[in-house]
Structure formats: structure tokens, C-alpha cells
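The data below hold one chain only, encoded as C-alpha cells and taken in the form predicted on its own.
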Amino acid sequence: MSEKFDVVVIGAGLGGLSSAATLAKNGLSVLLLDKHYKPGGYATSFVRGRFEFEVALHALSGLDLDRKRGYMYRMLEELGITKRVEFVKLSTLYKSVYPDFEFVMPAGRENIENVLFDTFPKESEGIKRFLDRISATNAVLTGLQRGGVTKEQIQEHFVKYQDKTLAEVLNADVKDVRARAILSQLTGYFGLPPSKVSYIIAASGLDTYFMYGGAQIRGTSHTLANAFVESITEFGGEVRLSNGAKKILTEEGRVTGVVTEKNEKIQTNYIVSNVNPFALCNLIGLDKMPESFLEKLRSKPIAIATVCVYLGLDVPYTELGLDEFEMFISSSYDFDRLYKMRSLEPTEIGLATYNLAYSEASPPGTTIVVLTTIANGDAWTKLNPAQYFETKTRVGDRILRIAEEKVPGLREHIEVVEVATPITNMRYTGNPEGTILGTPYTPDNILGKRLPQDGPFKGLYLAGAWTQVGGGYQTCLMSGNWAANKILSEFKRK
């Protein structure tokens, strides 16, 4: 006799596990399903030697720690995440490495305003339009979501921009190339450069960040993974783990069942997707799927993949002189130059000590380093297992090579190192390319033009990087949400 719940959520990625606590938390029965042996997809950490290292977690936004309101502390707090989990504040944003000139962001909007003045007082105005800009726009963005905005505002602070790219905006508000790049330090976390990205996407993101600050989670993201596991069984939901979803069953239009790696067949007329759409339609089959979803999704781009670096080194982050927790490396002012070259050699990187966010992320008198940089996926898709295996050991050490010119000595202290490519993604999370943004932040591809939450079935939703409103840990717990919601909104309809 087969198994029936009220919903099934395939895939335990972030989008997956805040949607089925959602879910469970407003009663309905929920069985959440997903083939790796833990949760979290990208939200994990792995072990070497006497090291846990974060896989994916530099920043976690719209937390508001100082007061306890920012939308995503809220929405954590009602699902029962905050009280098994510690946030760590940390103390600056970022720190900004250029061949001639350094620059360290502060958090908070006028501790931001304040250095940028003093650094550039001939850009005062136009750096004070710029940030006043990206406030307006993302509070319009906000509201569209809540209420409470005017025609008015909608068509002065988001139609006006929907179409245009960050670069196109800020340039015209700001002249110094420095100021520029410092502005738009961000844009690796958007997978693109200024004159690409969409201005509508990083100012929401630019803004968010400047006004709340970022935080790490303390013990990695695996233990907010573990938390939300644990906040669905209290709801009463169930995770399965290790036994994923095998097939999707329809009938007439509607999904009403799921068939599970162990041969369970689960009767449920809600479905939420926490896979990449390519393997959503392997799970119903193409020759069932809507040919308006397959031709939607053949018409997007697949978004960047990164390289990661872990180093475990032998001694503490002082003896080393590193004073930041995030710390960008570029070769140069022009972030387009250095994104084309982004491929398969790398000039700009990020370093993340993570003892700087809290000291005991490694074992005593150790500490724990992650560089990373974006990368082209379909390039590394390419290589042959040879040629993967030398250009894999190549561009590695051209990425500690880059960090140890302003981190001398680096590599003599490494205990322990891995390696990890867009190859590494692709076989830990099946996203194709090994992407972490699912399809890329261009203006033609942002909110309602990216995949929605409502499926081409129904009864079935989305939710994860591919979906609105895109991909990073911000984003994807709140496509959770929204899909969860939609079946709420059912449920009570009914």
C-alpha cells in the first residue's frame, strides 16, 4: 500500500528544506525527500584532516542582527531556526585589493557614506545619488512584494531601471573608476560584471547588504541545514534522506505521486521541486513536459560555476596578517576585462578567513581559508579527464599564487588543501555546468522572467536558484517560502 502526505518536496537545497518548514509548520503533512546523505546542497561543509571547511556560505544577508528585523531573521525566527542556530555579525563587509590602492567597506549606511566621502570628496554627490538610488529602488521592490507603494514610485524607481544594467546607472553617477569598483565590489556574488548585471537585482542585493551588514553562521551552513531538518520533524513533517526522487507521476495535467529511489511510491497532489528544472523534467519525462516550458528553458544562458581553493593552515590568521574576513584581490579597475578572463585563468579572487567571523572555525592556534573565483562551467565541461586533472592543479595554484602576493608566506603554512571545481559542483549538486546561480542576473532575466514558482503541472511548484527570485542563500530560502505559500493559499481556498 503506498504512502499519501499533502505535499512532497523534492530536494533538501535550501528552497526545499525552508518550503517544507513552512509547510509543516502550518499543519499540512509534508515528506521531504532528497538522494545526498545530508541536507542543504550548496549549505554544506566537509571534513579533511582535523578541518570542517564552509563550502559555500561568504555573506548571509537581510538578517538585521543589530535589531532582529530584517526580513530573513523573520522568517528564520518563525520557522524555529534562530533558536537552533547562532548568527555571527561580521564587522566590515569587505576589503578591496587593487595593485595601487585599498579600501576597506564598512557596514551600515553612514559608516559607508562617511568613508566614501572622505575618500573620494569630489564623488560625494554622485556616490550619496547612487546610494540613495539603490535605497529607493530596493524599498519599491520590497513593496511590491508587501503593498504599499504608488504608481508613482513603481514607475520612477523600477520601470524606469528594469531594463537597464548596474553599470549603466552608476556611471552615470559616478566618475572615479576606483569609486566605481569599490561600489560594485559585490557583482562576483552576481555572477557578473557591472555592465552586464541587472541594476534592478544588485541594488536590492548592494543595498540590503550596505544597510544590515552581512553574517556567518556560526559551525558552517551545514548547521543551518541541520536546523531546518530539524524544525520540519518538529512541525511533524519527515526528511528522507539518502533515497531521492526516482519519478514524477501525472495524470490529466495534475502531478499525484512521487516514486522514490527505494521503489516507495508516495500518493500526494502537491509537489515542490527543489531540483534543477533539467532533472524536474527527466523525473516526468520529456515527452510529457509543456513544450512552452522546454523552449523557456533552452532560451536561458546557464549562470557562472566557481573554484574554490580550502586551505587548513598550521598556524593562527595573525601570524599571517590577515585583518578581514572577506577580502577581494583584482588585477584591475575594469571588472568586464577581468570577467572575460575569468575562463580557465583567473586575476581576481576572494579570501574568506573564516576564524575572522568567529575564532574557533578551526582547531587552536590553525585557521581556515577559502579562496574562490567565478568560472566559465562549459569550459571545464570540455576538458578530458587529463586535461581536467592538469588544469585543475594549474589553475589551483595560480589562485594561491594571486592570494599569496598580499598574503606572503600562505602557502608554506598549508596542512591541508582541496580543490574544487565546477566539475566538483556538478557531481555533488547535478546542476548542469556545476552553476550556483542557476540561470544568470541579466535585466532580460530577473523576477517574473525567470521560471515562477507555479510549475507546468498543477499541483506542482518551484523553488531554488532557477526560480524568482534567483540564486545565494537569501534568495533561494525565499523561493521556498513563496511556493510553500502558493500551496497554503490553496489549501485554505479549499
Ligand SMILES: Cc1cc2nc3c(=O)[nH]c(=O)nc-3n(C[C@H](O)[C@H](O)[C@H](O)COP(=O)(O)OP(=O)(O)OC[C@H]3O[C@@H](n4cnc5c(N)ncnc54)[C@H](O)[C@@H]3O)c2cc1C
Contents of the next structure:
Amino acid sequence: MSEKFDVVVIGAGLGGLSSAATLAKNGLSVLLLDKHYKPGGYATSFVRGRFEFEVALHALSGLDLDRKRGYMYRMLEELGITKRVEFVKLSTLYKSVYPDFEFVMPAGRENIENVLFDTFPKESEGIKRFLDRISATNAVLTGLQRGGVTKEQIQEHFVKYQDKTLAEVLNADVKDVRARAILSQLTGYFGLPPSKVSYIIAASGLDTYFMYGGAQIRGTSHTLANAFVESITEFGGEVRLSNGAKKILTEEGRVTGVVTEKNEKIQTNYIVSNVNPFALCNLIGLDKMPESFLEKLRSKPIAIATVCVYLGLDVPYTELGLDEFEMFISSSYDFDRLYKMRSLEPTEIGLATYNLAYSEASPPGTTIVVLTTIANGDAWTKLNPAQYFETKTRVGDRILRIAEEKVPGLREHIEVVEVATPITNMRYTGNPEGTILGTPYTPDNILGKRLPQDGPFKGLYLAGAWTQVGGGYQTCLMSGNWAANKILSEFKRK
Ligand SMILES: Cc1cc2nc3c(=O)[nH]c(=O)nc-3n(C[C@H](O)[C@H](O)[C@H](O)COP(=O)(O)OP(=O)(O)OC[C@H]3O[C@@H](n4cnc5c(N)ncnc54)[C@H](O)[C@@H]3O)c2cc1C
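If the one shown is the form predicted on its own, what is the structure of the form predicted together with the ligand?
Okay, now the whole complex, with that chain kicking things off.
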């Protein structure tokens, strides 16, 4: 074997990037490999005509940009990212648009209380109770990682709720269906409706967004991914793109090396896998995988995917009356009903206007709008090529029509349009069914119940959406950091 590294990281998605940066910063020799010619996985951009489109990010959580003290901010600062990337705080969290009611959710707990109490005076007590409840749960969850929480707090704010869904908790506190819908609007980010998503995950995610607001990246996620590559390189690590892993070598239950797509043989005792676990099995060889790992994998459903319509418009957003970065348009307050219809007949969309996050998101006088709906990737994988083309056109058109009802004239101003489906997601990242979250955030699949970060071979660790904590920018970045810390502890012990 010609080359040797302390650690090889396979996949330059967010989990792989944060892992490689953490390891390189701490002095280990690191090689990061990705199949694609660009780093980032979903966290990237693409160019059509004179527009550069953000592929994925709507709202980055956990930064606390006002105080620069959020867990995510400090981690990115440590890794040399904040000096390379400008994060832009979104002035509001979202605008909810229903057939008979509209509501703008501000950022910051006090602002949120004020506007919700004003709109739903009879529900004030219940809303406050709910907001306090999710804050207490989030504080315990954070405390579990950092220490400093008592057994009583864990019992009271965590254990009691670990099998509950968001709806079970929210509906006990809040009775008004409109208030419930507004408070659970972001469950789309967690890929499940309130009656299915884990309360613990929703509480932690919602509280983080409510407290700190969301953020965009000036220059798209591609800037973030590039910043990681620069940091990794500056710390002495190496990044090879357009060169995936072809094989993971193992001996007597331990990883020993990687063969790349360019047939380089790399010797290593440690691997962080940021590829989906099915691809990981193929890299190692199905016959070598322990049955317990395969069993766990088989037992878990696959989470949702997305369909996106990316629009480059030839007018400024002000001419179309767009006034909030993220607008959720729903045909009903019943998210469960909408979720059931998600497969190939979307009835709810998110409409994000990137120039409202930072004006130069597209050339002067133009606008970038991205329409997104969650989708059942499985239904898309069953289509033959002709059906796929027809469905992509029909669903794209339907999504556009939902947007047009609220933004008249939108279609006439399209200069560039691109539709991405679960199949597009699969093609670019290899994730089965084009899922963006790995496995779903149901109460029986959170935290320690997800795939562990310790892989099924000595020296093998997992990072990214499929493992703990789960899918999303903040969570994937955290998972890579944790996987790296596990390896660093082993090196320290030696
Ligand atoms: C449309 C859309 C909107 C989203 N919106 C948000 C949002 O607003 N907020 C949020 O927090 N999250 C959002 N997400 C989810 C978030 O983007 C993902 O959960 C996260 O980026 C997944 O990161 P990951 O670490 O799992 O890696 P992935 O992005 O899955 O990347 C895996 C990488 O592995 C590489 N790879 C695969 N096979 C190999 C191999 N054999 N060798 C080497 N490399 C390989 C792939 O090329 C890829 O780069 C969104 C996603 C999408 C698609």
C-alpha cells in the first residue's frame, strides 16, 4: 500500500466535512474522499443561466448570531468556518398562509410570545406553557451532551416525553387549530406531521429556531462547503473530489484501508463513513456485515425526500409582492391529511425568496425563488422513465400553480426553471429514495435508537443524516464532530 493516513473520511457531505475538519485541526493526518466534483452533498449550489441556486438550505439553526454564542456558531468558529463564511440572520422565521388566515412568525422568544398572545388571547396560557415546556426539554437535551442536568430534570422534561409525539403534547396545551398549526409549521423540516414526529426532536428543533431564529449563508451552501475544504487543507488534511471510495478493507473485525475509484490503496485504521449505510454495506461487502447491523437497518423505514422547483425570475421580488423569506402555503390546518397526500399530489409548499435573505442572491433586477414540497421518494423510484418525465412535469406544474395562487404573475417572469425530484437527490448524493433525513424522526427512532456512531467494525464511525442526531444541517455537522471526537479519544488513550 502506497499511502497511509490516520483517518479516511468517505463522503464530503456536512457530516464528513465537519468530521474531517475536527480531525485535521487536532493534528491527525486526514484524507477526505467524495465521488462528486463538488463538496457538500446536499449542502451545495448549482448554476443555470445567470442564477446560482441554493440547493437545500432554508434556515440554519443553532447559530445565535446576535450573541455569536450558539452551539453551532462556536463549533464553526473552532473549525475556522466563521471567518470564511458570512451567515445572515433571517428577520422572521416564516409566514404561514392558509386559505382563510395568514400569520408571520417572528424570531426570538419574546417577539413570538407577543404576537401569539395578541392573535390568540384565549390561548395565551396554553401557548406559554407549551413554549416553556419545549425550552425545558431542549435545555435538558443540551445538558445531556454537556452535563449539568439533574436526574429529576431528566425525568421531568425528557424521560416522561420520550415516547410522545409533538401532537400529543401540543394538543394538550393548545386547543385552537390555527395556533396548533402555526406552532407546528416547522415540522416539515423534520419530515413528519405533528402526529408522527417525536416530541423530543420537535421540542429541541422548535425551541432552537424560536430562540435564535434561522440563518442563511451569503453565497449559498457552496460557500460553506468550500470553507470547510479550505479549513481542512489549512489544518494539513487532504481533500480528493471526483474520487469516491470503491471498497473498504477489513481484517479480523477492524478496518484496515480504502480502495478509491481511481484504484489508489490507502492504508488506515480509522474510517468515518458519511455515505448512507446501504452504500457502506456494499463498500465493505454484504457478506462481511454483522447480522445485527443489517437487522437494525432493515427495521427502519426511510425518511422523506423533496421535490423542488428552482426559479430564476426576471423581476425584483418587490414587484411580485413577496415580503417574507420563507412562506408556507397550506390548503388546510390538518397537516396529517396533507402529509398523506404528499406522494405525487402536493397540496402544501414552502416558497423561499433568497433575495429577502440577502439582496445580491441574484443579479440586480432579478429574484431567486425556490418552491419546495416534501415527497415520498419510494413512489418516485417505482416510476418507469416515461412516467417519471410525465410526473416530474405534472408535479412541477402543480407546485407552480399553488405558488401562483398567492403570487399572481409568477409564471410570466420565469427566466430559468429547474425541477429536482427524489431521483435527482439520489443521483447526486446516493441516498436511497432521495431522502434528505436518513431515517424518520419518529419517537421510536431518535437519539440512541438511531444507528449508533460507532460502526460495526473497530475503527469505523458513522456521520451524517442516518446516524445520531439525524438529518439537517446542524445535526449532520454535529454528528461529524462527535464521530471525530470519538476517534480523537482513542488516539489520546493510545
Ligand atoms: C431540498 C432540500 C432542502 C433542505 N432544507 C434544509 C434546511 O432548511 N435546514 C436543514 O437543516 N436541512 C435541510 N436539508 C437537509 C440537509 O441538507 C441534509 O440532511 C444534510 O445536508 C445531509 O448531510 P449528510 O452529512 O448526511 O451528507 P449528504 O448530503 O447525504 O452527502 C453524502 C455525500 O457522500 C458522497 N458519497 C456517496 N457515496 C460515496 C462514495 N462511495 N465515496 C465517496 N463519497 C460518496 C456523496 O457524493 C455526498 O457528497 C435539506 C435538504 C434538501 C435536499
